[in-house]
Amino acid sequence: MRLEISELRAGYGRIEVLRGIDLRVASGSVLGLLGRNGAGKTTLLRAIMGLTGTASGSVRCGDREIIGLAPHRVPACGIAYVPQGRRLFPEMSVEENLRMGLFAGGEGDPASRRAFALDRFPALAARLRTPAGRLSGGQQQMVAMARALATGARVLLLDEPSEGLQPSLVDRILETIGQLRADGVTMLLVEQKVEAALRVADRIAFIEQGRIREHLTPERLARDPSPLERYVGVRRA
């Protein structure tokens, strides 16, 4: 399922953060979104989900326009958000957190959606009765992604999935992102760890002051890394 964003403007109250965003994420691909703090990365993900309060333009998930929908209706269109910091229900068990995704979901049999989510994160099978707040950071990230998949989403918005994780767990999350791409899941990935984004993204978009400035492939950036310094402040040899 493709994700198409056209002339998206959004912000908070009178403060406009996004100033006409145009993005296309092809079905079954990963688009990495890079930029400095305050550039509008998280606001873009929140605006897609209807969480910013004010937004105009167009966001199409497959053939469905989702701008203007109430936030609780957006997941039924096949799109789910994995927020920065996981945002789990810490006192609820892993199973109960997954049920929240099943409840919010759209098409597809709930049992099949649950099975798909757990198949991608088999380590959770032994933790289903454990309160989410007692899990390690890596396990919590798995629960957050599994909860999103339990909605039946074919488009995932991932906000800093590697945040606070040790390298081995970052590798595990990136491997799962690669597996989901092979499954045909479309992903828009916000990531501060540039190397992580370059490992899994098919293309990289750079955002600056609420506008998309460039689209490049990781291969192009390997030959000329200057955009990384210009838009992210990362110097790469």
Given for the second form:
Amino acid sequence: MRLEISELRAGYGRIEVLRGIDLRVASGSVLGLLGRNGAGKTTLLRAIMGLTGTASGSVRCGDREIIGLAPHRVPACGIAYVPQGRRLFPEMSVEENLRMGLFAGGEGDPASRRAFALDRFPALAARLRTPAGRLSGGQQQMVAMARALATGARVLLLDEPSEGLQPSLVDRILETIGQLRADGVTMLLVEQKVEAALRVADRIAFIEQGRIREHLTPERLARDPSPLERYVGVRRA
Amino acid sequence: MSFGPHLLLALLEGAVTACVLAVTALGLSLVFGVMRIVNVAHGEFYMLGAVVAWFCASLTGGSALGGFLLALVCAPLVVAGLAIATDWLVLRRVNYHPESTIVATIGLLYLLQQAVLSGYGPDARPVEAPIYFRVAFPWFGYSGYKLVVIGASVMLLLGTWAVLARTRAGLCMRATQQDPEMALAHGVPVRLVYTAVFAAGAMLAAVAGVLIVPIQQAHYLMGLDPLLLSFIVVIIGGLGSLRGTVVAAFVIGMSDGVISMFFSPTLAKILATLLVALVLVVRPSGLFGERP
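Structure of the form predicted in complex with its partner chain (previous: the form predicted on its own):
Okay, now the whole complex, with that chain kicking things off.
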């Protein structure tokens, strides 16, 4: 399922953060979104989910227009959000967190969606009764992603999934993102860790002051890393 | 009567107070826990339950049981309707802002009190108990209806727990309580949950009013004491903690029963207030509340 964003404007109250975003994420691909703090990365993901106030423009998930839908109806369009900091329901068990994903009502029957989510994160099977708030950071990230997959989403919005994780767990999360891409899941990945984004993304988009400035492939960035310095402040040899 | 039977009587009276208080305070705690608003008009929903029970008893004439059963159906429905109207007309318009909702519900408190004063009058009016039987202890006889009140309250508490812990609606309520925005992102219609929770909290208070009215009489100011005690219970138990609410209701209710019996009701209220002060100093989040 492809994700198409056209002329998206959104912000908080009178403050406009996104000033006409245009993005296309092809079905079954990963688009890495890079930019400095405050560039509008998280706001873009929140606007797609209908969680920021004033949004105009168009966001199409497959053939369905999302802008204008009540926020609680967005997940049923096949799109799910894995927020920065995981934001699990901490007093609920892992099983109950997964049930929240199942209730969101995407495609497929709940049993197969649950099986698919646990299949991608088998380590969670032994922790289903544990309150999510008591898990380690890595386990919490797995629950957050499994919860999103349990919705049956074919488009995932991932906001800094590697944040606060040790390198081995980052590798594990990136491997899973690769698996999901092979499963045909479309992903929009916001990352502060440039290397992590470059490892899994098919394309990289740079956002600055609420606008997409450049689209590149990781290979092209490897040849000419100057956009990284220009838009993210990272200098590579 | 010697000390032992006297204590038993005090504990029974305390259990009645505790159970009704737990049901009332549970409604307040549920509303605060999920919606993060303090409903100052909660006691008036309790009062309305009692007043509706009096009207139902008047309608059914001689049948006290019929009037009581009618009240058990009508009072929660009438009060829930009022709560839904309040949610739509007032709380949504102030976007559930904590300070604004306090002011709004204070206004609602006076509105309801004055409406009942105008329509129902200033007199306390008795409602006949739906059933009469006495449980004969070796030392004294005890009102069977009060034991029914205890049983009905326990069933209500268990029912509320079952809904919260075992149903999809309960899961949505808990999700909304823990992170409303993430609940929204997982398909939960959060505003609808708020409406349902506000109505459910009001219904719990109304049922408590129906249960208590054969013991206390219906009066337009009768909501103030339960409101104060509910706040005490919710503060001691921990804001938003349903388990804490029930535990604190039993501590306050039982101690109220015992101290009122052996000393005076005023002393019981003083000690409850001191307990609140102590909890606020030692553990401001309450016994079962989350530490900030």
